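The chain below stands alone and is given as structure tokens, in the form predicted on its own.
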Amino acid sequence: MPKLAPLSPLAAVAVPGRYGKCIGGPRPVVLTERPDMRLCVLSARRGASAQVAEMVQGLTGLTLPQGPKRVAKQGLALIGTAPDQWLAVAEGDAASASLDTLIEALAGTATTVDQSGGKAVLRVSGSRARAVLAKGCMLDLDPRAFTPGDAATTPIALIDCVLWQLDEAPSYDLAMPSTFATSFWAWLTASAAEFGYEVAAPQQPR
């Protein structure tokens, strides 16, 4: 029986190309779908936060962030989303294997819920990325207030997202429910049109 490949929720709309008016440089906004990301929510059981942090440190070398921060190493990132709760993001086969090892080790100490099929991840980057997101985000994304390594769980265009900043370009990743991905895309591209934007080819799993 042939093996069916999963279909991205944005496959029909995230068509690579250049769109809108282009000002402020050759690529003021770049939108990239990230179907290569694997996501899992880790929730420490009551009274087990310190034990979870110790296990994560020992297995990954990462210090669990306290609060809305992101830490990353060798393709595996941990993002604080709520008290005693983190979003694990694995990029690539090696990081995914590390996440599997972590999930197995945390059995009985933390609850783990795979969100890979339930979330879509988009990368928004370029000199105007901040201006585009600011149209639908209530957070202060000014570089004096929100910097690389910062993260937030917040509505953007009335859709609940997990947002984290990767670098000073700036580049942001956003994870949102797959069921709202096309609605978010419609808002995002309308917001980026005044600057001009490029849709890059999605980065596929390795």
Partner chain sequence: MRIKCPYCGERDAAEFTYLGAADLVRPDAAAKDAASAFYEYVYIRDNPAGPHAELWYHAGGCRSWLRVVRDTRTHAIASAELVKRDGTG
Given for the second form:
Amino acid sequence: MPKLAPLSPLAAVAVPGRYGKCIGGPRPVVLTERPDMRLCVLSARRGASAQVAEMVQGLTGLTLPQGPKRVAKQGLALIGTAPDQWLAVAEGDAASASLDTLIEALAGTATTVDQSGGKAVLRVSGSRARAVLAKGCMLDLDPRAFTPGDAATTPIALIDCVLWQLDEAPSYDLAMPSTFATSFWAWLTASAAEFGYEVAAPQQPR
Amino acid sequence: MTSLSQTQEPFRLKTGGLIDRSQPLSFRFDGRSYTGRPGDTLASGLLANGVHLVGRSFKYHRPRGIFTAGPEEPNALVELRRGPRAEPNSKATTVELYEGLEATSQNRWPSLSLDLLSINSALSPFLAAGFYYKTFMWPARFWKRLYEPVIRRGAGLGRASLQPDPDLYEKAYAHCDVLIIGSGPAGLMAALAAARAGARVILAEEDFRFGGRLLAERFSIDGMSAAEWVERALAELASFDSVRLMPRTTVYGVYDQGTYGAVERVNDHLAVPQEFQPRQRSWHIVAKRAVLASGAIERTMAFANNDRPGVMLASAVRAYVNRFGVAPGKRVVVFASCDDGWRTAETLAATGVAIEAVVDTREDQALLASSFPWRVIPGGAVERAHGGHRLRGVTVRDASGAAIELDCDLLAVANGWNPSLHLTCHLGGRPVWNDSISAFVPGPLPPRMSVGGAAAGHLTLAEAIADGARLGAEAAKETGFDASPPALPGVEVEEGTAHVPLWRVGGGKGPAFVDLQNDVTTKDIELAHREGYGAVEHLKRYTTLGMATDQGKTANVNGLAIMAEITGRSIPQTGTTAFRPPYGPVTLGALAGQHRASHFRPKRLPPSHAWAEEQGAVLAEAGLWIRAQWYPKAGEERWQQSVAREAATVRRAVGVCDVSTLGKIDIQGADAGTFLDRVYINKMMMLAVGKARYGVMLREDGFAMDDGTVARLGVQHFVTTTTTANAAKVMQHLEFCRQVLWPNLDLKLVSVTDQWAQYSIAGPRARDVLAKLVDPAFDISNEALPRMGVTALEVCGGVPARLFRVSYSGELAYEIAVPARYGDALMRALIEAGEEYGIVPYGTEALNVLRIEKGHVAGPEFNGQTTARDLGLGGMMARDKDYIGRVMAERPALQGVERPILVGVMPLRPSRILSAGSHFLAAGSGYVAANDEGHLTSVAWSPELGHDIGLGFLKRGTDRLGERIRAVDLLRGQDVECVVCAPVFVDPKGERTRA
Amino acid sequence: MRIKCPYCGERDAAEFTYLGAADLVRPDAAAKDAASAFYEYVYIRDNPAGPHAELWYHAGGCRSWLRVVRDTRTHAIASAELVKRDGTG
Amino acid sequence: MGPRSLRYSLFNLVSQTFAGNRGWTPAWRKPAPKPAYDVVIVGGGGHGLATAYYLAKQHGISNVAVVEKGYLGSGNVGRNTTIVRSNYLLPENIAFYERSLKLWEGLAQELNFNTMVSQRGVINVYHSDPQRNAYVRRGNAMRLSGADAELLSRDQVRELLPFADFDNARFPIRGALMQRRGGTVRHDAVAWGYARAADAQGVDIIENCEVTGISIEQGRVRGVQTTRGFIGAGKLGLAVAGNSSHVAALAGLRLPIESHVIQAFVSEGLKPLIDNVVTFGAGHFYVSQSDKGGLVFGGDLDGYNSYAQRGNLPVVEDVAEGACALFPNLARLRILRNWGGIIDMTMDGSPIIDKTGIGGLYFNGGWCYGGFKATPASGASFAHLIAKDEPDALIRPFRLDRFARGAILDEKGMGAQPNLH
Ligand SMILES: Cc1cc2nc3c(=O)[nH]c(=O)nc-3n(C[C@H](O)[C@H](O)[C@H](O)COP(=O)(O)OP(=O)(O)OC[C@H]3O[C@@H](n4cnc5c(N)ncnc54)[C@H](O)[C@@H]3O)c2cc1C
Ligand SMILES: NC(=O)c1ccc[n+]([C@@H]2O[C@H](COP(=O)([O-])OP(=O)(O)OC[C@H]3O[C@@H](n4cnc5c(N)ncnc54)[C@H](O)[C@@H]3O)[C@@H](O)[C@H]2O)c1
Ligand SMILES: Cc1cc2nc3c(=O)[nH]c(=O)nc-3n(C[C@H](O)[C@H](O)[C@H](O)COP(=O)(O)O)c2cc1C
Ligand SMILES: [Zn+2]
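Target state, the form predicted together with its partner chain; input state, the form predicted on its own:
Okay, now the whole complex, with that chain kicking things off.
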């Protein structure tokens, strides 16, 4: 029986290297695909929001955000995407295991739906990351308005994304429908070219 | 480095101005080479070389020169650049000069100086406003053949390139506390005030240089030259992280809730955009507050031949001298109704230009006049200009009525100012008349916008500075900053602003233009009045006053003031026409941004895309998706061969098709079954776990909306599919039902379209292929997984999968879903596993053939105009429950027996070809709508039957099986006799799916 | 135009899709006057020039249905709230 | 009564030219309202004016007033993209619009006013097989109804529009449906031409006169309150387009209509570039070139109820995207003005012309974004309805009760959602 190797939707296009405007030193924009992340939608069932929050707190020590925010601990992040709905993002084996625990525990209290294959996650970071995103993202990403811990669900260049900020570099993760990923990539790289960008080696897909 | 010699730019002043004399820039106009300097516009470059004739007017082809020094320019429109980058109608007064610039004049033939179409000028009595409404009607048939083509050929000013625009454009989004529009003294002070308070400020300036009128006048501020003061202010602004300075950026429109449209000309000052950069960028600026500091535009007067090259706004004359270091003439007459005339004369005199006379309409200036060193004609007016390609002189009528002839090559006209209030009107505001400056000033403002400086009608420098400081601080305060107006810099000028404008001077022979660009004269205005088009909006539309590229920036107020004079109404009674976006012309490219050509819309790629490309599949757009239509094999010359082979192989052996594009929705919750019962016409609540069912949804108006399968994975867990085309619409509809109609039901909806790669494996050997991949622990035998069975399992050693035994093709068939990342590998594995059975991949075309053979309805039948009954699915409509659309589906006209209903058709002669879109006509009936009995929706060549088959809607169709009918396609000249049959051509009992 | 989604915050209207009048109550299909009640429900609209309660779907954001009160003459938005309130699910 | 407008003839034209154009008289009078008329038409747009003209001309009813709240032609007749065609799908619509097209063909002579009817051909390009099939269905329906229609191959389209994107397009052009008799008509000229011709028949055109109330006694119309006083009316016809709902509400009527904004655009003047009317099939964009040289184009509705007569940026950009996608050379061209109109979108996208439950009150509306082309036929049929109190065959399908009956005329199959039609 053949073994099925997972393939990220960006594998063909996200070739590591340096592109766009030629400059020395660190690139103002760095793009890294994150096919290693596991994503799962958690959606509290009717009237169960508080209960879900309690269980999540108990199991992970994380306080479920009541708005478009991100909380994270040991590789497991919970991102508010809609009323009573979150996107769980797990990086690494330990986080993945605690996500499994969470999914199991929440059965009946929340709907949990795997989206690891449904979304491609791209990390965009560097001093000009904001300027690049501003070419397609309608949100105000200025540090006065959007900071690490903030998240949003919003279309970028006509493609629906979930976006969260990780640090003040700034670095952002963008989760987009995997079937649109190559199209998104085309927009992103065209937008970053004037600054010069680097495509970092992707993680192994899981 | 070349130094500036007199022959190079004979009208360049030795000193002064904000240009870099050390660096020549060569450019060409109409094939001739000239030089200019960095800091020049094309207009100032041309003037430096003594070039005044730059264009021909729209209607009469009269010679035209440079009239202004800014975006209000009506005359000096040129074609900039060449080939695919050609830009017609570019204003020489705003085009920034660059090395190698090429421009050509427009609307002339054969050349600018000899334009044969200037014959129109002689015909002008025939071509008065609205003449075409009264003529070209006799004889009637000449209209289409002669008059119309001639009129249309004469249209337009510039020429569009026929080649694709090679440059890039992009959109961008910006947010701020305070947006400041315009960087004159008002804008700069506002920016300083807001920035010092800590607000996020955007300062947008249309010009390539910040400073507004300060660049064009000889003011001093705080003891330094205005230009130096501007530099200092800019340096301070640049030191704030929270300030974004945007030169070359025009705010063109105001939209709801503080959204502003702006276009940044990122690279228009270069011959070709810098690598990786867009030519222009269009900005959405979302501002909590906006300060409009857009200044004012000087106005002109109407007198005979006032369009001669060499007639120029006085403010422009000062701009050319002070900012560009150019003398736009050698002998000057100034014609003014206000102090700006004197200021102009002073400016010119200081550069050594001869002042022939100052004609001031004000008689009471006589006294003052004596203190000036040049001839003054108080109470006078220029009645007529002389000259052809260049002004030669003017006839002046003095206060006593005597005519005075003056020689001159430049006439500077000053007749007061119109505040640039366009942006205050985009949300419906109307300007109001202000008597003290005899101009319209902003009326009610858009929410959260304030106006200051000349734009508010506060025309002096001191007022502009004070306004800016106050409004900038106010705006910062309103957005939450602790702000107080900064100390005001000292200003040492006295500016008088009161005057009595003079709108037209009668008496002179020759047309007196009001709208220079559209060739609208005072006579046209009189005629419009005479014919009853006296309301301003009628005046505009009848004469085209203010409808050109400049949108009447120098014409509108004069036009309506003249109409007011004629009718005896006041100017405010006469009113203004509506200001609409854009404030200045905006390229379509900038507005489209990145979404052009192949990037017009994002592409959506199914999981097998890369593999399909490797196979050489022929791809096509299906909505946003790119799907394989068929997979040609060597030796297949026509697409029909490939499609027939694929379809036949499915029926005979096995095929695989990527159906991941179907919408997939995960539905979980205690009330999921109840919910599905209410949205589908058939019953879903009782569906057993591990089973799937075909379902149909209606819209609330009773028409069919979509179909798909509903599968029950658990007691509280369903997955449904939607058609590819309707996925988003159905999701929205279901969320509407869940959130709005039945908020108390306990369920959640999550789209999993992208999560699952889903392949259809169809054909008698389908199970054999699957069996090779399904992990041994799972039983997929006919008994374990019968028709419509559903199960979760694992494949290829533990990859989670879902297997649905559903069939669209009518064969033994499955749809297998795996997480999308395994999709590529699974496709390869399926093909490999199926090799021994002769497996083929099949595309959307074969899919279509197979479904038509089975009479399954799809997009062409589900077109929003058909009911479940029309589709032959009436039997599914449950009688004992409510569901969306149930009541409206019962309306009498939807029950009518005459409504066409789904049937199959086959050509009587098997060799005949059917075409979808044909209409059904009974045998012997003529080609008229009364005989129309329905139409053919879907057609395929059936490999199974060896001839064309079709689905369609036919009146009383179900009662007419076996009857003959004609499928008529008049567009392609076909009239095909057909037999009506049941809409299923293959395996009517459905036995194959059970195998 | 910008709409303040109670969950996501203020967003460009391009992120939303519009449905039309809010506050219409889906009639009871079993009632005697169901046909005329559904006719009114499906087709008849007040279409006021002035404040208008209407439904917008935050398709590009949280996928919530919002009830927005907006003046159809000025596009000024008086309020925007989730149709489905907390506690109902 | 003031002087009648001087006839437009070759003789008058030449003699006026030599007389400095001083002898021309107003195209229509500016009368004060009389106390009462046999018929009052509310709305000085194309439809109202045409109705008044045909009432006088065809039915001999000339004691008619048209009352208009703004200046004549200030509504959609003065702000539309001027396309006339009969390339509809449903036979009811084709028949009606085809009648209109025939009337356009002779209108300049009929009105003695050159409305500049330009039958330059309307091209609808398609990009996929299903779209082609739908156009074939439509073209055949047109041909069966006596309208002209042709299917163009990709190469034929290329010949007509060589600069369209055939090579690098996201949605390549595969062909087109073309109606050669379709084209454009000069919008303002239609309002002015009908006004002048109606005025010449004795109709009073009363501008700046807003109807603020409708008086009804014993189930019958008696007249209208207006900003210029009460005007009695034997019969009252409403033709107020975008304002249909709230004018009808003055008589207590509720309608299956929403008012929406649709935007239009004009580019800077250009030498002849686009010879036909062209509609993009993969987005919302259509274009034609005006006789002055501006490209006149438009796209989708903004999509929300509005009476603001202006739109927002998303549609502006969507239209620009469509323009550049269809014609890559347009990117360098500039728009000089962009405006909006308030259109009365019905629930099925087709018009309503009908009597109402109130005696002597007639309704004409729901023209959506396509009623300019309907102007002559709508005027003629509405005049017939008012004069005879019964609909002619053409407008029978447009009755209001079609929604309750289910006899929907939904060209696009979008259902009861006006912004999608
Ligand atoms: C941007 C745009 C593009 C369009 N493009 C096309 C096209 O290409 N082809 C096409 O066929 N159609 C097109 N249309 C539609 C077409 O313009 C309209 O359907 C048609 O003009 C409506 O009929 P009308 O001319 O009578 O309306 P209008 O001209 O709007 O006349 C109605 C009049 O009623 C007046 N009124 C309203 N309320 C009152 C009151 N209380 N008292 C007195 N008067 C009142 C209004 O002021 C208005 O003048 C377009 C519309 C728009 C807005
Ligand atoms: N004495 C007089 O009668 C008189 C009359 C008019 C002006 N002035 C002088 O003009 C100045 C007025 O100052 P101000 O600051 O009000 O105006 P300003 O004219 O100095 O500056 C306005 C600026 O706004 C820019 N602008 C206009 N519309 C824009 C848009 N949509 N987007 C981006 N930029 C735009 C212009 O390019 C200009 O640079 C004073 O110096 C005053 O002395 C004097
Ligand atoms: C077919 C057509 C062509 C137009 N061409 C021009 C034009 O060349 N220049 C212009 O300024 N406006 C043009 N307009 C727009 C009008 O100026 C005006 O904006 C429109 O009629 C709406 O009126 P409003 O803006 O006064 O509300 C055109 C309008 C139409 C309908
Ligand atoms: Zn939201």
